[in-house]
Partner chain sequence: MPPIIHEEKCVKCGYCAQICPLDVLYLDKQEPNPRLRVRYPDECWHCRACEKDCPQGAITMRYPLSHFMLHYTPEKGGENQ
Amino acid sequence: MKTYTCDFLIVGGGVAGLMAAIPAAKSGAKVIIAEKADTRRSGSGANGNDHYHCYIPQCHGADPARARREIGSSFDAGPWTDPKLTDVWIMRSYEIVQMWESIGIDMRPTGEYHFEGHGIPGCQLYNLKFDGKNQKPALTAEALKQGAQILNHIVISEILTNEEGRVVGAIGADVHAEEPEAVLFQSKAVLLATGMVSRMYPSITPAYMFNTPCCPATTGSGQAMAYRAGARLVNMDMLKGHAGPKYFARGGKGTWIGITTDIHGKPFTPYGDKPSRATGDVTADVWPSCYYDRMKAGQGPTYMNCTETPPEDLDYMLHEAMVSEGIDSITDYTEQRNIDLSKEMIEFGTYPIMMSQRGIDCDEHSHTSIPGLYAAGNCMGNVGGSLAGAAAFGLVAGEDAAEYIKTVSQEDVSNHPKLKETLDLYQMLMERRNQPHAHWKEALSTLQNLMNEYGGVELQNEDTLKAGYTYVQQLKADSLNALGCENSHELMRTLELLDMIDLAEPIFLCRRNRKESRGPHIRSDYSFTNILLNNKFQTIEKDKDGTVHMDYRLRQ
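Let me have that sequence as a structure, single chain, the form predicted in complex with its partner chain.
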């Protein structure tokens, strides 16, 4: 077993993790990033982004009041976010734009700050059009330059806390070689920046589990580790969807320059009837379920229609914007199959649920309810902003952790009780390769079916939620009794599966406890919306004895 000692361990080297490493390492802290792939191409920003949601005073006006109001009420913030935290990413966004520019990310490909896409008619545009295709290599280089150490191909599976309840380290596995090797980290502070939960519900092509709009490597490990360690989660009862090309799941709907229409080419929403490069079509943002809803209502199919898009805009979309956004597999696909978007529409679909921006409850300093434990990016449960939110809260977490580590001392974790428990789990999973064993995909298939049917967006009631919870517990017990791994890769996938099984618990429990219908949570036995729960978020956490506590807190 390898052992590392550091001041600040960052779990996940996506945009949030790298942004946290930069200020912390710059301050002199010993920072390690543990990334299960390679930070140059990992996470949902792996291949790029082309919209940075921000407030730039010289573009939007010196008074941020309008930006706060318009961004705060838009789909980018959304009802399940704390305005206090939304304000952090809005107010720090320009500083980050300048920082990214200084490290070689092209924030103004046209020479000026230029905003386009995801536009709501009547509002200012806040999505800075940038070229993020090199964002991950650039942020990686900057983190290294500031002195952070990056350990690629390390999977972290457990957070360690001490008797007082503060964070003291983490345990994981080095999966670089064919045989995994356990890795122990002793650290004063830990950041969870592991992204969303991409594979807990079935994909739009259930036989192909990795056909997901955002990176399928993001599997809720941060949320699961936080929950097991006793951190407070929030909004786990508010499922979230996404939309894009129907059987070719891909995010980046705002990069398309077209309009949403029926099969005859007729638009049906009030967000514009002509393709606009300036605003795009916000339909998929504000009503991502429209493709599913319309099919169900007998009104489908529904298309992204670029046939009226001017040729120069179409060329720009396919060969510049989609490259910047990192979704030019769409370009490649259409060219390989001779699909001419000036003549043909692409059917869009509503993708099944992904749990993004649902999870760890944080304050405005990115701190969780556990001392020394931070979270940033899509694994946070109470902030939106996607890329901009991840960058801002990564930065905030890195700054705060740099101060926090001065107030605590290192604690020896070499005899931590969790260490033996985790090593025993790894050993058990690996040793079963010598006998007939179950494969992680078998269990994930069942988990996805259970989440879809008993914990999905269709009408639920006390009985379906109760039964679904029971079945997941059965699946967990049987999985632990039967799963085996042939090599490092399978150990990584199996640990991801076990994390997703653990995350089913807070989803089912919170949904059972929410005795009303609201947003995506629809119950036949409580069909009304209870106004006493307006402006409140449901939280869930486990105490030291494993007893679960649920509560409602005010939106802050």
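What about the form predicted on its own, after the form predicted in complex with its partner chain?
Since only the chain itself is given, any partners or molecules it might have are not part of what comes next.
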């Protein structure tokens, strides 16, 4: 077992994790980033981004009140975010734009700050169009320049806390070689920046793990570790999905310059009747399940219609915008199949539930309910902003942690009680390769079917949710009794699976506890919306003896 000592351990090297490392390391803190893949190409921004939701005074006016109001009511903030956290990423967004320009990310590919896409008619445009295909290498280089240490191919599976409940380290496995090696971290503060939950529900092509709109390696590990350690989670009952080309799971619906129509080319929403490069088509942002809903209602299929898009805008969309966002596989596909978008419409579909921005409850300083434990990015459960939110709260976490570590001392974790328990789990899973054992794919397939049928977007009731919860508990017991791993890769996938199974518990419990119908949560036995729960978020946490506590708190 390898042992590392640091001031600030960052779990996850996506945009949020790298942004946290930069100010913390610059302040002189000893920072380690533990990344499951490679920080140069990891997370949901691995291939790039092309929209950055931001407020720039010289573009939007010196008074931020309008930006706060319009962004705060948009799909990128919305009802399941805390306004005071939304204000944080809005007000720090321009600072980050300037920082990214200084490290070589092109935020002005047209020569000036240019806003387009994801636009709501009648509002200012806030999505800065930038070229983010090199964002991960640039952020990695800057984190290293400031003195952060990056450990790639490290899977963290448990957070360590002391008797007072303060975080003191973490344990994981080095999976870069065929044989895994345990890794122990002793740290004054820990940031969870592990992304969304992308594989708990079945994909549109179940046999192909990487046909997903976002990173398939983001499996809710941060949320699961936080929950096991006693941190408070929020909004776990509010499911969330995505949309894009049907059966070809690539994000970037705001990058398409077209209009959402029926098979006859007729728009069915009031957001526009002609393609607009400036605003894009906000239909799928406002109503992401429209494709699924229309098919279910017998009104589909539904298309992205670019047949009236000007040729110069089509060329720009395919060969510049999609390249910047890292979805040029769509361009490759249209060229390989000789698809002429000026003549042919592309059917769009609703993608599976991903649980993005559902998870750890944080304050405006990125603090969780556990002292010394921070969260940033899509594993936060009460903030939106997508890329902008991840970047801002990564920055906030790094700045705050740099000060926090001055107030606490290192604590020896070499004999931590969680250490033996975790090592025993690793050992048990690896030793079973010498005997008949189950494979992680079998258990994952079972979990996805259970979540889809008993905990998905279809109409639910108490009996369905209770049965689903029972089945998941049985699956957990069976998995621990039967799963085995042949190598490091299988150990990593198995640990991801166990995290997703643990996260199924708060999802089912919160959905059972929400005795109403609201948003994506629809129940046949409680078909009304309880106005007493308006403007409230549901929380869930475990105490030291494993007792689960659920409550509602006001939106802040």
